[in-house]
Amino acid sequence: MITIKSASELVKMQAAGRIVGETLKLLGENVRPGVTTAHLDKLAHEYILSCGAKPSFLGYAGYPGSVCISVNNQVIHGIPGKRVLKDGDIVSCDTGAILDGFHGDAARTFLCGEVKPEIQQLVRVTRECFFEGLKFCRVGYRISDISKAVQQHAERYGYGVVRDYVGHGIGREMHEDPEVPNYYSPRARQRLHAGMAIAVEPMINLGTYQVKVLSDGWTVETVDGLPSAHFENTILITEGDPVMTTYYEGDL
(Lines of atoms letter the chains of each structure in order from A and count residues from 1; the text may use other names and numbers.)
(Lines give C-alpha, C1' and ligand atoms only; values in the text may rest on other atoms or scores of the structure.)
(Ligands and ions follow the chains in the order given, each with its own letter.)
Protein backbone atom coordinates (compact mmCIF):
# COMPACT_ATOMS: atom_id res chain seq x y z
CA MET A 1 0.00 0.00 0.00
CA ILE A 2 1.30 3.43 -0.94
CA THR A 3 1.54 5.86 1.96
CA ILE A 4 1.01 9.60 1.62
CA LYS A 5 3.18 11.54 4.05
CA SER A 6 2.01 14.56 5.99
CA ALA A 7 3.89 17.87 5.89
CA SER A 8 5.55 17.11 9.23
CA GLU A 9 6.58 13.65 8.06
CA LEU A 10 8.14 15.09 4.90
CA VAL A 11 10.21 17.43 7.06
CA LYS A 12 11.48 14.40 8.99
CA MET A 13 12.32 12.67 5.71
CA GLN A 14 14.34 15.68 4.64
CA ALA A 15 16.34 15.51 7.87
CA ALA A 16 17.11 11.81 7.39
CA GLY A 17 17.98 12.37 3.74
CA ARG A 18 20.36 15.19 4.58
CA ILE A 19 22.41 12.80 6.72
CA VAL A 20 22.57 10.29 3.87
CA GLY A 21 23.75 12.96 1.44
CA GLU A 22 26.44 14.11 3.86
CA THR A 23 27.52 10.50 4.35
CA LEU A 24 27.89 9.99 0.60
CA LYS A 25 29.92 13.18 0.35
CA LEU A 26 32.23 11.82 3.06
CA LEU A 27 32.56 8.51 1.22
CA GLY A 28 33.35 10.22 -2.06
CA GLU A 29 36.10 12.23 -0.40
CA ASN A 30 37.69 9.01 0.83
CA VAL A 31 37.47 6.82 -2.26
CA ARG A 32 41.07 6.50 -3.44
CA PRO A 33 43.59 3.77 -4.26
CA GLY A 34 44.80 1.86 -1.20
CA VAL A 35 41.64 2.30 0.88
CA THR A 36 39.66 -0.79 1.91
CA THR A 37 35.92 -1.04 1.53
CA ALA A 38 35.74 -1.88 5.26
CA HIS A 39 37.34 1.49 6.05
CA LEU A 40 34.71 3.29 3.98
CA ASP A 41 31.97 1.41 5.77
CA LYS A 42 33.44 2.36 9.16
CA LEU A 43 33.57 6.04 8.21
CA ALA A 44 29.93 6.01 7.14
CA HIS A 45 28.76 4.05 10.16
CA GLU A 46 30.44 6.42 12.61
CA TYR A 47 29.21 9.52 10.81
CA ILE A 48 25.57 8.38 10.72
CA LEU A 49 25.68 7.59 14.44
CA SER A 50 27.31 10.97 15.18
CA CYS A 51 24.27 12.64 13.60
CA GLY A 52 21.91 10.90 16.02
CA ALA A 53 20.63 8.54 13.32
CA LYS A 54 21.01 4.81 12.73
CA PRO A 55 22.27 3.06 9.59
CA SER A 56 19.26 1.70 7.74
CA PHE A 57 21.19 -1.10 6.07
CA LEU A 58 22.98 -2.61 9.06
CA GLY A 59 21.16 -5.81 9.97
CA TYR A 60 18.50 -5.32 7.29
CA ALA A 61 17.54 -8.89 6.34
CA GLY A 62 20.87 -9.82 7.91
CA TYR A 63 23.06 -7.46 5.87
CA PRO A 64 26.38 -7.03 7.74
CA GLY A 65 27.36 -3.46 6.77
CA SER A 66 26.17 0.13 6.93
CA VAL A 67 27.01 0.70 3.26
CA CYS A 68 26.67 -1.52 0.22
CA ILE A 69 30.00 -1.06 -1.59
CA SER A 70 30.10 -2.52 -5.10
CA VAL A 71 33.25 -2.28 -7.21
CA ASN A 72 33.52 -2.37 -11.02
CA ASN A 73 31.33 -5.24 -12.28
CA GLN A 74 29.48 -5.49 -8.97
CA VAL A 75 26.08 -3.87 -9.44
CA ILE A 76 24.69 -3.60 -5.90
CA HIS A 77 24.85 -5.12 -2.41
CA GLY A 78 28.62 -5.58 -2.28
CA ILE A 79 29.69 -6.40 1.28
CA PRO A 80 32.44 -4.18 2.77
CA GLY A 81 35.59 -6.05 3.73
CA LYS A 82 39.31 -6.39 3.06
CA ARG A 83 39.14 -5.46 -0.62
CA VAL A 84 41.64 -2.71 -1.41
CA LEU A 85 40.58 -0.15 -4.00
CA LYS A 86 42.83 0.20 -7.01
CA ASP A 87 43.55 2.96 -9.50
CA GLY A 88 40.92 2.82 -12.24
CA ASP A 89 38.15 1.26 -10.13
CA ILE A 90 34.63 2.60 -9.97
CA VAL A 91 33.02 2.28 -6.56
CA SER A 92 29.26 2.29 -6.01
CA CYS A 93 28.26 3.27 -2.47
CA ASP A 94 24.63 2.80 -1.43
CA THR A 95 23.64 3.80 2.09
CA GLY A 96 20.69 4.80 4.23
CA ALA A 97 19.87 6.37 7.57
CA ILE A 98 16.83 6.37 9.80
CA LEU A 99 16.04 9.39 11.96
CA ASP A 100 12.86 10.03 13.96
CA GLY A 101 11.28 6.98 12.35
CA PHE A 102 11.92 7.90 8.71
CA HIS A 103 14.48 6.72 6.18
CA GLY A 104 16.72 8.30 3.60
CA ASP A 105 18.35 6.14 0.90
CA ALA A 106 20.80 7.11 -1.84
CA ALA A 107 23.72 5.86 -3.91
CA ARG A 108 26.59 7.20 -5.97
CA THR A 109 29.30 5.67 -8.13
CA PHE A 110 32.68 7.28 -7.47
CA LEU A 111 35.80 7.28 -9.63
CA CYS A 112 38.94 5.90 -7.97
CA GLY A 113 42.07 7.44 -9.43
CA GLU A 114 42.44 7.47 -13.22
CA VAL A 115 39.42 5.76 -14.78
CA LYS A 116 39.15 4.84 -18.47
CA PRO A 117 37.11 7.35 -20.52
CA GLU A 118 34.50 4.79 -21.58
CA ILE A 119 33.85 3.87 -17.94
CA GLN A 120 33.75 7.53 -16.92
CA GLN A 121 31.05 7.92 -19.56
CA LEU A 122 29.06 5.04 -18.05
CA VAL A 123 29.10 6.77 -14.66
CA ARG A 124 28.14 10.12 -16.19
CA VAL A 125 25.29 8.66 -18.24
CA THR A 126 23.93 6.76 -15.24
CA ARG A 127 23.73 10.08 -13.37
CA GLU A 128 22.02 11.63 -16.39
CA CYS A 129 19.50 8.76 -16.42
CA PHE A 130 18.46 9.73 -12.92
CA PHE A 131 17.86 13.33 -13.91
CA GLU A 132 15.93 12.29 -16.99
CA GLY A 133 13.64 10.34 -14.70
CA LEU A 134 13.45 13.22 -12.23
CA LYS A 135 11.73 15.35 -14.88
CA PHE A 136 8.67 13.14 -14.45
CA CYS A 137 8.65 13.06 -10.64
CA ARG A 138 5.67 15.38 -10.54
CA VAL A 139 2.00 15.16 -9.69
CA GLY A 140 0.00 13.60 -12.50
CA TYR A 141 2.75 11.62 -14.17
CA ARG A 142 2.98 7.85 -13.81
CA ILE A 143 5.81 5.71 -12.44
CA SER A 144 6.15 4.31 -15.97
CA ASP A 145 7.01 7.80 -17.26
CA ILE A 146 10.04 7.86 -14.95
CA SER A 147 11.00 4.34 -15.97
CA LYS A 148 10.72 5.04 -19.69
CA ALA A 149 12.88 8.16 -19.43
CA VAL A 150 15.64 6.28 -17.59
CA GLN A 151 15.63 3.39 -20.04
CA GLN A 152 15.59 5.50 -23.17
CA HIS A 153 18.57 7.58 -22.09
CA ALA A 154 20.66 4.54 -21.13
CA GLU A 155 19.85 2.65 -24.30
CA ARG A 156 20.88 5.60 -26.48
CA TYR A 157 24.40 4.62 -25.46
CA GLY A 158 23.85 0.89 -25.90
CA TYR A 159 23.93 0.23 -22.16
CA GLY A 160 22.04 -2.50 -20.32
CA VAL A 161 19.33 -1.46 -17.85
CA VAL A 162 19.10 -3.83 -14.88
CA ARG A 163 15.69 -5.53 -14.66
CA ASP A 164 16.07 -7.68 -11.56
CA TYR A 165 16.31 -4.77 -9.09
CA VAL A 166 14.30 -1.56 -9.04
CA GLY A 167 13.66 1.64 -7.14
CA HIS A 168 10.96 1.84 -4.51
CA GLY A 169 8.75 3.84 -2.21
CA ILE A 170 10.29 4.91 1.07
CA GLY A 171 9.20 6.36 4.40
CA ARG A 172 8.81 4.64 7.75
CA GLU A 173 10.09 1.54 5.95
CA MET A 174 13.14 1.56 3.74
CA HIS A 175 11.27 -0.32 1.03
CA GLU A 176 7.63 0.57 0.48
CA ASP A 177 5.22 0.56 -2.44
CA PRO A 178 5.36 1.39 -5.28
CA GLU A 179 8.18 -0.30 -7.16
CA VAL A 180 9.98 2.11 -9.49
CA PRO A 181 11.55 0.16 -12.39
CA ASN A 182 14.34 1.64 -14.49
CA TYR A 183 12.76 0.16 -17.62
CA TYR A 184 9.31 0.69 -19.06
CA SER A 185 6.70 -1.66 -17.63
CA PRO A 186 3.00 -1.35 -18.45
CA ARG A 187 2.30 -2.53 -14.91
CA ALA A 188 3.92 0.59 -13.41
CA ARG A 189 0.79 2.69 -13.95
CA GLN A 190 0.57 4.32 -10.54
CA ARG A 191 0.10 8.07 -10.81
CA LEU A 192 2.19 10.30 -8.60
CA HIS A 193 0.48 12.31 -5.85
CA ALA A 194 1.76 14.99 -3.51
CA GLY A 195 3.08 13.42 -0.32
CA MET A 196 4.53 10.33 -1.97
CA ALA A 197 8.21 9.55 -1.40
CA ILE A 198 10.19 7.37 -3.80
CA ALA A 199 13.77 6.27 -4.37
CA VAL A 200 14.72 6.45 -8.05
CA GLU A 201 17.92 4.51 -8.69
CA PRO A 202 19.20 3.74 -12.18
CA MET A 203 21.50 0.70 -12.24
CA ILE A 204 23.15 0.77 -15.65
CA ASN A 205 25.59 -1.77 -17.11
CA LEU A 206 28.23 -1.22 -19.77
CA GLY A 207 27.12 -4.49 -21.39
CA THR A 208 24.16 -6.79 -20.87
CA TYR A 209 21.41 -6.00 -18.38
CA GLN A 210 21.66 -9.54 -17.00
CA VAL A 211 23.02 -10.02 -13.49
CA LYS A 212 23.73 -12.82 -11.01
CA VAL A 213 23.91 -13.14 -7.23
CA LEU A 214 27.16 -14.46 -5.79
CA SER A 215 27.50 -17.25 -3.23
CA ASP A 216 27.55 -14.75 -0.33
CA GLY A 217 23.84 -14.30 -0.99
CA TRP A 218 24.16 -10.51 -1.39
CA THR A 219 26.62 -9.31 -4.00
CA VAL A 220 25.08 -8.81 -7.44
CA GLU A 221 27.40 -8.81 -10.47
CA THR A 222 26.98 -8.40 -14.20
CA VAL A 223 26.84 -11.71 -16.03
CA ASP A 224 29.37 -10.56 -18.64
CA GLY A 225 31.83 -9.11 -16.12
CA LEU A 226 31.58 -5.57 -17.50
CA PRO A 227 31.28 -2.55 -15.18
CA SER A 228 28.06 -1.20 -13.71
CA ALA A 229 27.12 2.18 -12.23
CA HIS A 230 24.44 3.27 -9.76
CA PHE A 231 22.90 6.66 -8.92
CA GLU A 232 20.03 7.10 -6.45
CA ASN A 233 18.20 9.78 -4.50
CA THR A 234 15.19 9.83 -2.21
CA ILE A 235 12.58 12.11 -3.80
CA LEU A 236 9.55 13.78 -2.27
CA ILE A 237 6.62 14.45 -4.60
CA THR A 238 5.11 17.88 -3.95
CA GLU A 239 2.55 20.14 -5.60
CA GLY A 240 5.50 21.85 -7.26
CA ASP A 241 9.06 20.77 -7.96
CA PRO A 242 10.28 17.40 -6.60
CA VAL A 243 12.55 17.58 -3.56
CA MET A 244 15.70 15.44 -3.45
CA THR A 245 16.35 14.87 0.24
CA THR A 246 19.68 13.10 -0.30
CA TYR A 247 21.36 15.41 -2.82
CA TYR A 248 24.38 17.29 -1.56
CA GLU A 249 26.29 20.37 -2.62
CA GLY A 250 29.31 19.55 -4.75
CA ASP A 251 27.74 16.30 -5.97
CA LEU A 252 29.14 14.59 -9.08
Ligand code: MF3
Contents of the next structure:
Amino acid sequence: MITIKSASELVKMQAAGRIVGETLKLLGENVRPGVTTAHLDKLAHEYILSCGAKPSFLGYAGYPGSVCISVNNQVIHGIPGKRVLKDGDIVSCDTGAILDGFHGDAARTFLCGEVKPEIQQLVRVTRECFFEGLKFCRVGYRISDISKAVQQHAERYGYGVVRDYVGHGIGREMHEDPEVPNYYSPRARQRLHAGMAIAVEPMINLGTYQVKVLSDGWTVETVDGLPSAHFENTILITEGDPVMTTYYEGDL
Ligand code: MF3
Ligand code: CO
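Show the other one: the form predicted in complex with the named molecule, since we just had the form predicted alone.
Let's see the whole complex now, leading with the same chain.
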Protein backbone atom coordinates (compact mmCIF):
# COMPACT_ATOMS: atom_id res chain seq x y z
CA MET A 1 0.00 0.00 0.00
CA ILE A 2 1.33 3.42 -0.94
CA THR A 3 0.94 5.92 1.91
CA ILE A 4 0.08 9.57 1.32
CA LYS A 5 1.58 11.87 3.93
CA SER A 6 -0.22 14.89 5.37
CA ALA A 7 1.43 18.32 5.38
CA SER A 8 2.52 17.88 8.99
CA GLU A 9 3.94 14.44 8.24
CA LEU A 10 5.92 15.87 5.33
CA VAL A 11 7.45 18.40 7.71
CA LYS A 12 8.56 15.48 9.90
CA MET A 13 10.02 13.72 6.86
CA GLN A 14 12.03 16.86 6.13
CA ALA A 15 13.39 16.98 9.67
CA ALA A 16 14.48 13.34 9.53
CA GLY A 17 15.96 13.79 6.06
CA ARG A 18 17.97 16.82 7.08
CA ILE A 19 19.76 14.76 9.73
CA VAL A 20 20.61 12.10 7.14
CA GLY A 21 21.94 14.77 4.74
CA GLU A 22 24.11 16.29 7.46
CA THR A 23 25.37 12.83 8.36
CA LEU A 24 26.42 12.24 4.75
CA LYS A 25 28.15 15.61 4.71
CA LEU A 26 30.12 14.58 7.80
CA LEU A 27 30.99 11.23 6.22
CA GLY A 28 32.17 12.94 3.02
CA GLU A 29 34.40 15.27 5.01
CA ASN A 30 36.01 12.27 6.72
CA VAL A 31 36.61 9.95 3.77
CA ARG A 32 40.37 9.97 3.21
CA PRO A 33 43.22 7.47 2.91
CA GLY A 34 44.08 5.83 6.24
CA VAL A 35 40.62 6.06 7.82
CA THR A 36 38.79 2.84 8.70
CA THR A 37 35.20 2.19 7.71
CA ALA A 38 34.43 1.50 11.40
CA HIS A 39 35.58 5.03 12.25
CA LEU A 40 33.19 6.50 9.68
CA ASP A 41 30.35 4.39 11.09
CA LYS A 42 31.10 5.62 14.61
CA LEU A 43 31.10 9.28 13.51
CA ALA A 44 27.71 8.84 11.84
CA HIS A 45 26.25 6.88 14.73
CA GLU A 46 27.25 9.53 17.26
CA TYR A 47 26.09 12.39 15.06
CA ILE A 48 22.62 10.88 14.49
CA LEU A 49 22.17 10.28 18.22
CA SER A 50 23.35 13.83 18.98
CA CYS A 51 20.47 15.09 16.82
CA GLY A 52 17.98 13.19 18.95
CA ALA A 53 17.31 10.71 16.14
CA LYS A 54 17.98 6.98 15.86
CA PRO A 55 20.19 5.28 13.25
CA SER A 56 17.58 3.27 11.36
CA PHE A 57 19.94 0.74 9.77
CA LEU A 58 21.34 -0.45 13.11
CA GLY A 59 19.57 -3.69 13.95
CA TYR A 60 17.47 -3.66 10.76
CA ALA A 61 17.16 -7.36 9.88
CA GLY A 62 20.14 -7.75 12.21
CA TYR A 63 22.36 -5.28 10.35
CA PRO A 64 25.32 -4.44 12.63
CA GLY A 65 26.10 -0.83 11.62
CA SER A 66 24.57 2.64 11.31
CA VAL A 67 26.01 3.13 7.82
CA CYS A 68 26.48 0.74 4.90
CA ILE A 69 29.98 1.40 3.55
CA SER A 70 30.72 -0.24 0.23
CA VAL A 71 34.16 0.22 -1.33
CA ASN A 72 35.07 -0.07 -5.04
CA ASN A 73 33.57 -3.35 -6.37
CA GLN A 74 31.17 -3.49 -3.42
CA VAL A 75 27.76 -2.22 -4.51
CA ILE A 76 25.75 -1.83 -1.29
CA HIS A 77 25.38 -3.14 2.27
CA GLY A 78 29.13 -3.24 3.03
CA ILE A 79 29.62 -3.73 6.79
CA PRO A 80 31.89 -1.17 8.49
CA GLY A 81 34.98 -2.67 10.10
CA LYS A 82 38.77 -2.69 10.16
CA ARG A 83 39.14 -1.97 6.46
CA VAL A 84 41.47 0.99 5.89
CA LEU A 85 40.59 3.29 3.00
CA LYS A 86 43.30 3.71 0.35
CA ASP A 87 44.14 6.39 -2.16
CA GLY A 88 42.04 5.81 -5.29
CA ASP A 89 39.12 4.08 -3.56
CA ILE A 90 35.52 5.04 -4.12
CA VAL A 91 33.44 4.78 -0.96
CA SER A 92 29.67 4.44 -1.06
CA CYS A 93 28.05 5.53 2.21
CA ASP A 94 24.35 4.78 2.71
CA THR A 95 22.69 5.82 5.96
CA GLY A 96 19.31 6.41 7.52
CA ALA A 97 17.71 7.99 10.56
CA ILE A 98 14.31 7.98 12.19
CA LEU A 99 13.04 11.08 13.97
CA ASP A 100 9.58 11.60 15.43
CA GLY A 101 8.32 8.46 13.67
CA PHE A 102 9.58 9.22 10.15
CA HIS A 103 12.56 8.06 8.12
CA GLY A 104 15.21 9.58 5.92
CA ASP A 105 17.45 7.38 3.75
CA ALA A 106 20.24 8.53 1.44
CA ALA A 107 23.57 7.53 -0.07
CA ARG A 108 26.56 9.06 -1.79
CA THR A 109 29.73 7.67 -3.33
CA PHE A 110 32.74 9.66 -2.16
CA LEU A 111 36.17 9.80 -3.79
CA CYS A 112 39.13 8.86 -1.58
CA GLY A 113 42.27 10.67 -2.71
CA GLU A 114 43.15 10.50 -6.41
CA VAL A 115 40.62 8.38 -8.29
CA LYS A 116 41.17 7.24 -11.90
CA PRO A 117 39.26 9.41 -14.38
CA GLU A 118 37.32 6.40 -15.69
CA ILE A 119 36.02 5.69 -12.18
CA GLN A 120 35.36 9.36 -11.46
CA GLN A 121 33.14 9.34 -14.52
CA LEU A 122 31.17 6.39 -13.13
CA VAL A 123 30.55 8.32 -9.90
CA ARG A 124 29.59 11.49 -11.77
CA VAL A 125 27.22 9.69 -14.12
CA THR A 126 25.55 7.81 -11.25
CA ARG A 127 24.76 11.18 -9.67
CA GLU A 128 23.47 12.42 -13.03
CA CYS A 129 21.26 9.31 -13.27
CA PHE A 130 19.58 10.35 -10.03
CA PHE A 131 18.90 13.84 -11.36
CA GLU A 132 17.55 12.43 -14.63
CA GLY A 133 15.11 10.41 -12.53
CA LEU A 134 14.29 13.43 -10.37
CA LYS A 135 12.88 15.21 -13.44
CA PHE A 136 10.01 12.71 -13.36
CA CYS A 137 9.34 12.91 -9.61
CA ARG A 138 6.22 14.94 -10.29
CA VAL A 139 2.49 14.46 -10.03
CA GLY A 140 1.12 12.57 -13.03
CA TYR A 141 4.23 10.67 -14.07
CA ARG A 142 4.60 6.95 -13.39
CA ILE A 143 7.34 5.28 -11.34
CA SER A 144 8.49 3.68 -14.60
CA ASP A 145 9.20 7.15 -16.04
CA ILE A 146 11.80 7.62 -13.27
CA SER A 147 13.20 4.15 -13.94
CA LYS A 148 13.50 4.73 -17.67
CA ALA A 149 15.28 8.05 -17.24
CA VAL A 150 17.85 6.52 -14.88
CA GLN A 151 18.45 3.50 -17.08
CA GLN A 152 18.79 5.44 -20.32
CA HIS A 153 21.40 7.76 -18.86
CA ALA A 154 23.49 4.89 -17.43
CA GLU A 155 23.29 2.76 -20.54
CA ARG A 156 24.36 5.66 -22.74
CA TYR A 157 27.77 5.16 -21.09
CA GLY A 158 27.64 1.37 -21.37
CA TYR A 159 27.23 0.97 -17.61
CA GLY A 160 25.34 -1.86 -15.90
CA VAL A 161 22.16 -0.95 -14.00
CA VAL A 162 21.73 -3.12 -10.90
CA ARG A 163 18.42 -4.97 -11.04
CA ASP A 164 18.43 -7.05 -7.86
CA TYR A 165 18.00 -4.00 -5.59
CA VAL A 166 15.65 -1.08 -6.11
CA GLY A 167 14.49 2.20 -4.60
CA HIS A 168 11.36 2.32 -2.49
CA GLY A 169 8.59 4.25 -0.83
CA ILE A 170 9.53 5.61 2.61
CA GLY A 171 7.74 7.15 5.58
CA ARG A 172 6.92 5.58 8.93
CA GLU A 173 8.76 2.53 7.55
CA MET A 174 12.15 2.70 5.85
CA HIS A 175 10.84 0.48 3.06
CA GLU A 176 7.30 1.08 1.87
CA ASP A 177 5.53 0.58 -1.44
CA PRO A 178 6.09 1.23 -4.25
CA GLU A 179 9.31 -0.32 -5.51
CA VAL A 180 11.32 2.16 -7.57
CA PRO A 181 13.48 0.19 -10.02
CA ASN A 182 16.38 1.80 -11.86
CA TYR A 183 15.51 -0.12 -15.03
CA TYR A 184 12.30 -0.13 -16.99
CA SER A 185 9.76 -2.52 -15.50
CA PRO A 186 6.20 -2.74 -16.82
CA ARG A 187 5.11 -3.49 -13.24
CA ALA A 188 6.10 0.00 -12.06
CA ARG A 189 2.95 1.59 -13.41
CA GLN A 190 1.91 3.50 -10.29
CA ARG A 191 1.30 7.18 -10.82
CA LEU A 192 2.87 9.76 -8.53
CA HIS A 193 0.60 11.78 -6.26
CA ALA A 194 1.29 14.71 -3.96
CA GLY A 195 2.16 13.45 -0.48
CA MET A 196 4.04 10.37 -1.66
CA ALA A 197 7.62 9.94 -0.46
CA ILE A 198 10.12 7.78 -2.32
CA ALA A 199 13.81 6.95 -2.16
CA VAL A 200 15.32 7.04 -5.65
CA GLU A 201 18.67 5.26 -5.60
CA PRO A 202 20.55 4.36 -8.75
CA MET A 203 23.20 1.67 -8.21
CA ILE A 204 25.37 1.71 -11.33
CA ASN A 205 28.22 -0.64 -12.26
CA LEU A 206 31.16 0.11 -14.54
CA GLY A 207 30.75 -3.35 -16.09
CA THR A 208 28.01 -5.95 -15.88
CA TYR A 209 24.80 -5.29 -13.95
CA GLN A 210 25.15 -8.66 -12.24
CA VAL A 211 25.84 -8.76 -8.50
CA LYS A 212 26.29 -11.37 -5.77
CA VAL A 213 25.93 -11.41 -1.98
CA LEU A 214 29.03 -12.41 0.02
CA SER A 215 29.04 -15.11 2.69
CA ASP A 216 28.70 -12.43 5.42
CA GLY A 217 25.06 -12.33 4.28
CA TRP A 218 25.16 -8.58 3.56
CA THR A 219 27.88 -7.26 1.29
CA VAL A 220 26.76 -7.04 -2.34
CA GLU A 221 29.58 -7.06 -4.91
CA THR A 222 29.78 -6.87 -8.68
CA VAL A 223 30.20 -10.30 -10.28
CA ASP A 224 33.00 -9.00 -12.56
CA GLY A 225 34.89 -7.22 -9.77
CA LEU A 226 34.55 -3.79 -11.45
CA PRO A 227 33.56 -0.73 -9.40
CA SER A 228 30.04 0.41 -8.59
CA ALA A 229 28.52 3.71 -7.46
CA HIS A 230 25.36 4.68 -5.56
CA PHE A 231 23.41 7.91 -5.19
CA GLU A 232 20.21 8.16 -3.18
CA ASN A 233 17.89 10.80 -1.79
CA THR A 234 14.56 10.68 -0.01
CA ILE A 235 12.14 12.70 -2.14
CA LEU A 236 8.75 14.21 -1.39
CA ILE A 237 6.27 14.46 -4.25
CA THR A 238 4.40 17.77 -4.19
CA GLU A 239 2.09 19.72 -6.47
CA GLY A 240 5.22 21.64 -7.49
CA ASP A 241 8.90 20.76 -7.53
CA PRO A 242 10.04 17.60 -5.75
CA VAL A 243 11.69 18.13 -2.36
CA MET A 244 14.92 16.27 -1.55
CA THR A 245 14.77 15.90 2.22
CA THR A 246 18.31 14.50 2.44
CA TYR A 247 20.03 17.23 0.45
CA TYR A 248 22.85 19.04 2.25
CA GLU A 249 24.80 22.20 1.72
CA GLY A 250 27.83 21.59 -0.47
CA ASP A 251 26.12 18.66 -2.16
CA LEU A 252 26.06 18.84 -5.99
N1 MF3 B 1 19.66 1.94 2.72
C2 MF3 B 1 19.18 0.75 2.18
C3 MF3 B 1 18.13 1.19 1.24
O4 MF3 B 1 18.36 2.15 0.61
C5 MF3 B 1 18.78 -0.22 3.21
C6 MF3 B 1 19.90 -0.57 4.10
S7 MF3 B 1 19.71 -2.13 4.70
C8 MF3 B 1 20.21 -2.04 6.28
O9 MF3 B 1 17.08 0.70 1.08
F10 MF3 B 1 20.09 -3.18 6.80
F11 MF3 B 1 21.44 -1.61 6.31
F12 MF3 B 1 19.47 -1.18 6.92
CO1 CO C 1 16.99 3.21 0.27
